[in-house]
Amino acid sequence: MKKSIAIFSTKGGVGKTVFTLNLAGIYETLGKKVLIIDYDLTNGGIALSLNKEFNKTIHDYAYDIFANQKKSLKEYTTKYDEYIDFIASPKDPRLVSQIDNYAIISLINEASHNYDVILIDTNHVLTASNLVLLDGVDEILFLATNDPIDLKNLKNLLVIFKNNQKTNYKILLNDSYNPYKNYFSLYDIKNIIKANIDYTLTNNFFVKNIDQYIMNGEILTLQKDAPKVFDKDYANLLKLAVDYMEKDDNNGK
């Protein structure tokens, strides 16, 4: 069974793109074929972070569906390495209005025939296109930080999910985003959002020279010393990745 996972947050700048890349790296170490979809349509950073030139974007995919001239999925993807491909966000934000909201569902469905894991990086705005995305993926992973505004917004969103009986989400507390923000304890955070924290990245995963990795197009979790240097956080990421795959196995899919 293939797995599509949307990485979402209720506040911008919480590390979604870097996290998405690191999770892709973990899945590569597990031998899984991964497609990263950059669905931050107005400010995507996947191609930049991987330091890769690309010819086609998700806009080309959506436009070709509309024009009834869609080619094979391979025509729209860019290869990072033998395990990871990506589809870039539009180069021009003005093209976003031309992307049909349901093109992302078509893309996920088609990609599920070619990839083991589909990771979708998003922005934090509850636009119509993001709502369609969140309804169409197998799983949603909320990134939360130790920030009052972020936690308040997440609490409100979780209420909406509960009212609509949506339960296909987990929450990751990203303490590596800013190790100097430590307003609340884990106990306090759970009380604020009225939900459990499923996974945590500690402040030990904070990398001062992360920009250098981006400039070099490198994924941190694919570095040979990552399991040793970031042992606890690497193990947490590995557990998260395996949990998603085992969920399907346990369901007999």
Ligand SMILES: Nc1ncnc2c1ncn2[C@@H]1O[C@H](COP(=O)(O)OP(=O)(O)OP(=O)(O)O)[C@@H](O)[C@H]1O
Second form
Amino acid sequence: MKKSIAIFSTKGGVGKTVFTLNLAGIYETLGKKVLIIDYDLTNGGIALSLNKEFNKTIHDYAYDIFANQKKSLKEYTTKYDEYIDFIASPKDPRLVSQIDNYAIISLINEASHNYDVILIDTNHVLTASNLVLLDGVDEILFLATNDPIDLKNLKNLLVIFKNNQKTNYKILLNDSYNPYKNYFSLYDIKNIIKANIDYTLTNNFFVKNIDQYIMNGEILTLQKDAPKVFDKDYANLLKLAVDYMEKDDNNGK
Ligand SMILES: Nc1ncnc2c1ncn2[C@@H]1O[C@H](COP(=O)(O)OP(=O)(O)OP(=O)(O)O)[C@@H](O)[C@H]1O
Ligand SMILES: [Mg+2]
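How about the form predicted in complex with the ligand, since we already have the form predicted alone?
Up next: the whole complex, starting with the chain shown before.
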């Protein structure tokens, strides 16, 4: 079943967390139950962005597996609304090294019985924990940006993927996080990374007062006027979300 999607990038601060939340909002409007896993283990921002208190984190989940005392999944998740739950990253970054790299695989497997879609927000570093995630997840969505270092890194990672016959990824060009980054043309970008761009978010999706939404725990795509205000970008997000659902259907699972 194709339901777990890792949101990954080859540079930090390119809009992964904001995008993950917006995609979760889109799935909610499609009536899907979503689990967001905050797998930016040392610097996670999902709970803060949803303005929710939480008791348990992914560290508790991993520890309880290790100690053979794991409880049901809902003991570790926090509810945002009727459709979206999340599992927070540890409050204390010193706990991160105690998390078994394979706990994320158990978590994804278990969550796939309870949710329609599992969105995993990551950081961009090629740590062992992220590599295990990228190997184990159904789909990887790269957020690429109009940035020379990002594109160089993405190109190199795609070569490694190709050499390993790894094809379960899509690339989204995120022009929404910083409207001033527009040095390369789309043609240049495809040429640099030697790959196609599957989806784009334009700079029309740049939201000046985004921090206000974050501090209020509001998801942009769940705002009533979002389809109208964001127009084509909203439609692109919707298409992306539906594409993943159709993949599921095609497999007959
Ligand atoms: N659509 C948007 N409109 C305006 N600002 C945005 C948008 N998307 C992202 N940003 C801003 O860009 C910055 C980075 O966004 P975000 O935290 O989502 O990136 P990230 O890839 O998750 O970063 P990290 O690698 O640190 O996890 C933030 O300051 C955020 O406010
Ligand atoms: Mg982030």
